[in-house]
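Given as structure tokens, the chain that follows is alone and in the form predicted alone.
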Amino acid sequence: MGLNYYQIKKNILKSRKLVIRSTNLAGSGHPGGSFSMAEILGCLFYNHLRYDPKNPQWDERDRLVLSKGHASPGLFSNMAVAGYFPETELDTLRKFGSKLQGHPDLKCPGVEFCGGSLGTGLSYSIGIALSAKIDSKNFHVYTIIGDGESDEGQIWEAAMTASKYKVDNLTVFLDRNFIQQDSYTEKIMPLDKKLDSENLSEMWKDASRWKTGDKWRSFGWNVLEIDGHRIEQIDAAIRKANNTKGVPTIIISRTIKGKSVEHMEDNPAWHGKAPDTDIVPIIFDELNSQFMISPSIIAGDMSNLENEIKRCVNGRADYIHLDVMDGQFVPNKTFDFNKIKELRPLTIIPFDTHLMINEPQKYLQNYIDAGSDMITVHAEVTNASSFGEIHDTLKQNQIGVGFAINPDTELPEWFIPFIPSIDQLIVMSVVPGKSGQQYIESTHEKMSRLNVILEQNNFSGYIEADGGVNLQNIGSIFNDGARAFVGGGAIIGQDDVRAAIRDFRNEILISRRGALLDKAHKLGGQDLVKKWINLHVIGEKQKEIQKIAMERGYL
């Protein structure tokens, strides 16, 4: 089965929005810690946990214990998306009589642990895991602990106990976001190395400062260290943990508190504070504006694609674009599923396989088996029947479903019913099969038109721009509605892939900030613009956004 990458991303976005809505209506809550663990919960709920929302007490279910219980909005939002209760019930968060309180409570079916006092969740989890072993039960226990509660002695007593009794049916996630209630963890009681300044980037930039894993290893645990916002890394770590026998596993997940909302990110103030009502629509737009950047490796050295994959990994690409050309649908020929199968072991970064071939339904299974995470086929070589077959096969295998249209192709009428379940729409901005082309300017208008159609038909995926994307036009393409960007010569054709991707991200960020300023001005004029800008207190963000606001005449 595939990674289920796009479906996980969609559900994470939905859950984050529910956290914002529910904490705003409650007037209190903890969005920061809910967002730092969002991808962890997304991978667990939608790719690993065994559960039945219609039978929450199913005996064979896996157990999920949220030890950092103040982040209950993050847990409840995922439970709602997973079907335990209607999403509208989150509107009752923290209200008298609601089963959704400020900390998880067993009154809510599906909750496994009353997460009030911090530090106790790990001990509780070990008890559940030991009982499973004693009773010869086959379920797994997953526990999420915070780095603030890791200052407590009970965490380390529990760590010794789990090691002693070889509790290998327990996997713990440490949500290592460097922030607890008052300040940065490394200024209060360091788990890594003391933070001497107010600049948290010291910890992110220097991995030699990271000592937490050594502590857990010394207590006899299997330790995995990951980027806690990379779905593929979380997924791979869970699989490794589940295959590790004789010792418990902790997955130290380096995360960002408030991830995906700039003014919340790395800001201790958002440990436990609800967003104001007038800011919520701007936050929703920001959440809808998350984006991804993907190098197209055929723009590199075709004789050494293995090295191009490694360059993508070092460049921290969100995913890797693989253009498969058969020499028939397009004049050129690249590679087929055999090459993808060879490349797959080199990285866990998702593979986005773009099939520019005739009769793609005949070869689909080969590309699934080769390790593709997303597969896109073209409108020009499919119809309602063949695409329906492709769509269903991909969904059954948890592979992202993509649909591509050439520059001269409009969205076919037969495709409209598929829109709600499609994961990505590639809008080709060059003629496929030819390299070194300029971005076709009419694509700007086309993409804007498509946005209207997609919105009317409940599209929840990503529009991907493919062809001629560069630093000069990526900002305007973002404004057109694209949220995934394929770069050929502008990324993989550069000596420094990481720098090229970083430059792409910075250009998109400027456009996104401008769009959010437009939203603030539309909703509340200069006063709301100022209020939104003033929320950005970490680093240089406020100055950068003020500059954009002045250029737009809002200040």
The other form holds:
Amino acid sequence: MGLNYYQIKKNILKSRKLVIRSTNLAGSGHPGGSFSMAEILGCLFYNHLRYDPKNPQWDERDRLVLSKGHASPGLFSNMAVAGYFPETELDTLRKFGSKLQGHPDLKCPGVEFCGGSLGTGLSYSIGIALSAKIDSKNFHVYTIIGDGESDEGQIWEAAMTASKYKVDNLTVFLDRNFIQQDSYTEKIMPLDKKLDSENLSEMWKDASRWKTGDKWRSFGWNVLEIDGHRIEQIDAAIRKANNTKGVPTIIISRTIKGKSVEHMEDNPAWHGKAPDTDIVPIIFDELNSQFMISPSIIAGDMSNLENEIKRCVNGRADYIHLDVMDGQFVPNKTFDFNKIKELRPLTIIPFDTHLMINEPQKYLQNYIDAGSDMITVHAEVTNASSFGEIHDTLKQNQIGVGFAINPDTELPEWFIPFIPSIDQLIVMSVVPGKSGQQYIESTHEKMSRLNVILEQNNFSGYIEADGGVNLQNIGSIFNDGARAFVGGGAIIGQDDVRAAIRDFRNEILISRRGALLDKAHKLGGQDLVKKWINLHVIGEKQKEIQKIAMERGYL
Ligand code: DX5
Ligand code: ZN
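Next up, the form predicted in complex with ligand DX5. The previous block was the form predicted alone.
Full assembly next; the chain just shown is listed first.
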């Protein structure tokens, strides 16, 4: 039984933090490639791999082979989060006598392969996968290779071999981050098409340049191409791979080296370098500030919600917010689970179902069956007993658990014990009932009060802001602590959903950079502010951050 979307996200965050902490303590290591594969490992560890951390040699376990072994901090962090050893053991990374070295080693129980010498993990994986067939075992082999690693001829020998022997119990991920130790992969040995400048966005913009999939297809592989940072895409690809018989599968995952830490992203320098101690707390704050945009489709054409879903997909929404209104809890009626069921096949983007209905416990199963990924119910129509039931049912069904409070509602006393285990808290900033209303200003003050209670009670979920969120207020709502943002009128109400979502993200980014500058200034004054800014060497970031720092009087 795997974890739900939110829980997977939380574990990925935990393991990213462990990578930062452990490489910093070691003074060396590979954060860049650990972060580009973080979501892939998260989906494997918390939703697909079969393993028993108490019995690492369990015969039936799936095998995970990290062929790009230098990214061992990423592997070890997940092994710690998964329970193979205590998280504190990561403090010994790369230390003499530790079982956690710079490259994975079999002396660490649970590690399947001594990575480090690049190019060999795929051949090794084929061997284990074939042995499973000979022994009539059901386990699956998952292997992660790098794009720099694909310079090795042995990768292509293995590609031929797996295809010849129809090794369909093997799924390979190519962590396609376009960067290897010395530079950009496309400059050193192009897998796709030669990159002429230092500008990776050239590759991203033009999909016709991507040839890697064709190469693997020509070797007879089943090729899936995905965004390697989107959990739902990784998840769907693994399922497809598992259902593909007679050929091996490679999931070409477009990723970003150093993903989640702006100054590391797309920067070859972070292939193998540890963050400095004074920068670590800033990185932690940055990691804690990942955010999601969730357009609310009721702000669009209610007679063609199918089209609204398509607009969300084209707009690269993180979730899709579905406002269910029953004409009783709120005066309006929108749609119910039947509509959600119809919309479900249109996309794999997570459905963020917001139930503004009476007696949600009565209808919960319908909304689960319809394909919701998270379900939020209201404080005003639940109590300890009904919410307890809802909470347990959702967790059992691998669905995110959400709780919503109206502008006039405070967190009920009975809800406090649930705080550590819920995934999402919606703080309504309009009286629910329709989109297009004005944000209620007192919500800012309410959020600061809530933050204290949430922190005292070990809240580890995401606060979602819902109602009247727009480009003018989103920055301050982010500062209040919200990490998921619903946009009705301000996103779906706009002609260009993609531009609206991009603008939402940019506004949040400005706020986030400001908060990180505040942190740097608080910890180390102007010197640390300058040091942190100077780490941002790729693209236009540095100039933009400098501007924010100047406005704040730090430069
Ligand atoms: C309000 C709903 C919101 C709303 C958002 O009852 O829960 O999701 O539709 O729309 P805007 O952003 O326009 O307020
Ligand atoms: Zn809503």
